[in-house]
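A single chain comes next, written as structure tokens; it is the form predicted alone.
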Amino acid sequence: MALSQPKDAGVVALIDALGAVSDTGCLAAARADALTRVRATGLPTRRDEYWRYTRPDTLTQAEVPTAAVFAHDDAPMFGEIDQVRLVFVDGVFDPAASDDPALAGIVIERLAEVQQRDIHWAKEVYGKLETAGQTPVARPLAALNTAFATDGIVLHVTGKAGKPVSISYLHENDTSDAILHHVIRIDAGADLTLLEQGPGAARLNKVMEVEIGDGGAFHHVQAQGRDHERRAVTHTFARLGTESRFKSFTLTVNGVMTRNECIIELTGDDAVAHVAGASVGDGNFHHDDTVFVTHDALNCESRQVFKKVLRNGATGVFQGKILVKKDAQKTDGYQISQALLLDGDSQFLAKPELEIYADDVVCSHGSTSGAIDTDSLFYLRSRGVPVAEATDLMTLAFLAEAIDEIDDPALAADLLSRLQGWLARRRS
């Protein structure tokens, strides 16, 4: 089949640096189809509608952004947990500090070796839902992934896993530009914990596409790193069977430019969907969080809560939609998005959305933002915590509705020791 001719030169140009696509083994078809989108719908820019708030262009140049590499002393993310520990480096698999993927109990294998083989179940999922989260809204760096994803892990999960799995992403060179792409399938019943952490690469494009069966459960969670320079593009598709429950929370703090999109589709009946996120960024900072939610099925619920702290600058995005279709009746849907701007320099920008075509539900969303409250601050104050210590306390507190969406304590407690760090790292 020919290839469509492509919609503008910076698709040539991003093409051309990225390579050859792979054209043998399962997902050959897959990535082909990926190809001919990407070319057939142009990159995004600031025209789009979902792109109005956030630019694009260091995500979509051939070359890539110098992000330097940031060195920390900082004990490992979730180190006190007993986990399966995945480790890429700049994008590439490092079997040699990773754990022994046997441990975890469940079926763990790297895209880049899937890719190979003719016959493979993740033919069934690969660019899959992906395709599918391309309706109503394009998602062209996403279809760029599935195009020319070069790693990523593949899992297959039958049972309660013995572990979580964690991956750990590694950045080593100040101009590394690592396209991953993860395939999770979740078997009726199942349940899996998957932790993320690091910054992945300068400039980082990484796609997760999850398929939770009936009764499955998918528990997730994710901290992007410190790097203060580093650039990055996630999406998470997913798609729920009946009673199935799907719970993410992602939390951010620095780089110059981050978009995180999640695109879930609940398909079975009393199906269970809860994102949220926390991010705290200063200075030059731009932090995008952009979520889609299908509600396709009987009395589902979805939950989206997402805080930002923003200072000297900064600026925050969150762009959050829930649709509801004709026979989805019963739908429980709730969001909420709120900023804490700690100057007059730092922006929010939001665009939460209602689409319902069912007439017995329950919805709602919300958006606010403003400043540290001055008679909370006062009392503080008075009872003799220096104003520094005041603002980052009433900070976490601000946080910790999206904080508590983590079901697992031990989680919950390290991420919110990171905070604190990092706040005190920026008092002084």
Given for the second form:
Amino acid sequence: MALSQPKDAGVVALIDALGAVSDTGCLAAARADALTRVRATGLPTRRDEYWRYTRPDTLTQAEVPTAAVFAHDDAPMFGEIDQVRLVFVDGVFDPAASDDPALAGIVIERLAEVQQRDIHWAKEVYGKLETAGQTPVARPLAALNTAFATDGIVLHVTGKAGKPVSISYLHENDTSDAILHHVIRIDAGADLTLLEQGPGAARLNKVMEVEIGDGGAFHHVQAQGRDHERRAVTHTFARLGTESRFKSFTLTVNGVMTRNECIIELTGDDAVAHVAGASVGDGNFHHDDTVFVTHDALNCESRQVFKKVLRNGATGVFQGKILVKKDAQKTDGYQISQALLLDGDSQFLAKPELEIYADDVVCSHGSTSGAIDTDSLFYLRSRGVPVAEATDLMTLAFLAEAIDEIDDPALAADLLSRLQGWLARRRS
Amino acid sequence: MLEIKNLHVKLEEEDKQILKGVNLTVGAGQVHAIMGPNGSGKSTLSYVLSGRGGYEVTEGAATLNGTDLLDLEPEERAAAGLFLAFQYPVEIPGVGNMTFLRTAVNAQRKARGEDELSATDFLKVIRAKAKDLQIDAEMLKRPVNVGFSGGEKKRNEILQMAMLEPKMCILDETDSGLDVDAMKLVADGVNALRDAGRSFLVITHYQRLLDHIKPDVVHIMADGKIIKTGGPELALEVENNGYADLLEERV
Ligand SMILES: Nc1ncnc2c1ncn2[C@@H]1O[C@H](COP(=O)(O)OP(=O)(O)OP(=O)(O)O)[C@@H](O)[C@H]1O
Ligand SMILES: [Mg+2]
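Complement to the form predicted alone: the form predicted together with the partner chain:
Following is the full complex, with the preceding chain placed first.
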């Protein structure tokens, strides 16, 4: 049986809808390989164990479910921060709205241009981390992305980047289907802060591959936009060298369907990876954080901190795994996922997992969900704080542990004010 | 000031009557003490007055300066001037002590139609009051009561009271857990607040606190009722003889 024989009808329909895979330039082989792989695995279905808590159909169907463009008058996210701004509108790069990408310590290019060349370093990363991340669990939507991505940013960080690079994803078309793929290489000792914001499209499939050299550092903060009807599936694949650092934080506010996967491989000794998220949802909200951290080197630290606030029937999902390989001694692994349920209709589904083959490790994980503590609420109210304000104080306190994961106080303050705004709009 | 009439309270969840007809009137500017055996209903009374959930008033009334307390939300009772220093102050991780107090002070001012206190004015006031109670600045920055020692929690209650300037202050065993010096500090804090327009209901097991905060009236509570009311000498009697005689008298 030919490997390229599609396994299910869904994958055929979606692949037909997406058209031909680009077959020229330096990324052609990676794309062809990804297409073969996704044809072989098929797309996720509800029967897949890895998609048990999240219905993949709206992410895999050929026709994009419409998502009304959400109008709001918020100040732009991270607006106060000096940055190099790159803008995509419904998945299409907007050069006019973007800054000149010339910046000391970093080379910024577009995937759409890079792939036309015959020779480019991106070839060594594009699809490679994604492919490695397909075992032990298949991630077909990431392979699909590698095959069909129309554009993305290719970053080569050679020193300490002069300022953060920000990518804004605007959503202006209610049936847009965007597939973006970013490739980031951080050289030994180099340092990058990447900010991402915005819904991106009616449906966004985004992959980011990040290779961090020895002693390199990657700081990442993203906010997925307030659009209620948008859908997104994102995969972040990171490979960490010796003594390197990876820190990623995601804020998700609203959205009918979000699946964020983060796949981290600690391959050099003494590396540190922190991944955290705060999400808040009201009503028709489904948010899934799926994290897979593999320790494959000595004395590495990983940390996962996820907090979700859910109300009016919102659903939160967390699947987090720490895999410690046989020789990854002195691993320090930590994982916590918690949900605050503001009413009885909302639900939190969690699957925390540890798989440990080394004997000298410290790993812990915990998962809780619960309502606001009534004694604390009464204590605040007894001092005159009205119930709505007291509830907000408690809710922000609940989220604080996740927000604390952000190193930069200005960024943390910005995210906190968004969360305060979201809560304030829900006061009845 | 505070008037409690024939107050009957049971637990909401079970058929357990806890207060069985409490009558108590505290006049403006007065200090009343309530003593009584463990489990007699003293904390329940203070919780019901401040509006904690889980209780059901089956009979009776409670008013603060003529306002029906039992009809109000807890925050409205606070804005009306009621304050409870908790027997067991609650730890609230993630909520800063300072943020909490400023939110509380300003919420009460707002509810009373007064201007909010600016951040700098608030800081000035709280620093001075914290100093009086020997609460250091570092403690103010910590989350509410988290990691505070028993005595620190109690002093923090008094700091909150000093900041909120309530009219009717209920102190539920504020002396328990305090060392001798801290007790003096807390008593000084309370005495500094004593004034013709402010009343205190001091729940305690020991005469010691009442040496510092001189009560006008002492009540003995047993089995959900006030069984005896008298002057300061009643507290001394309890201190010396326990409750046995008083309970017997009642039978
Ligand atoms: N939520 C509750 N559930 C069950 N029993 C309760 C509850 N609240 C109060 N009680 C009971 O009511 C009675 C009165 O309790 P309360 O705490 O008011 O006593 P107290 O006089 O303050 O005692 P102490 O001097 O020990 O503080 C006790 O028997 C207690 O067990
Ligand atoms: Mg008590």
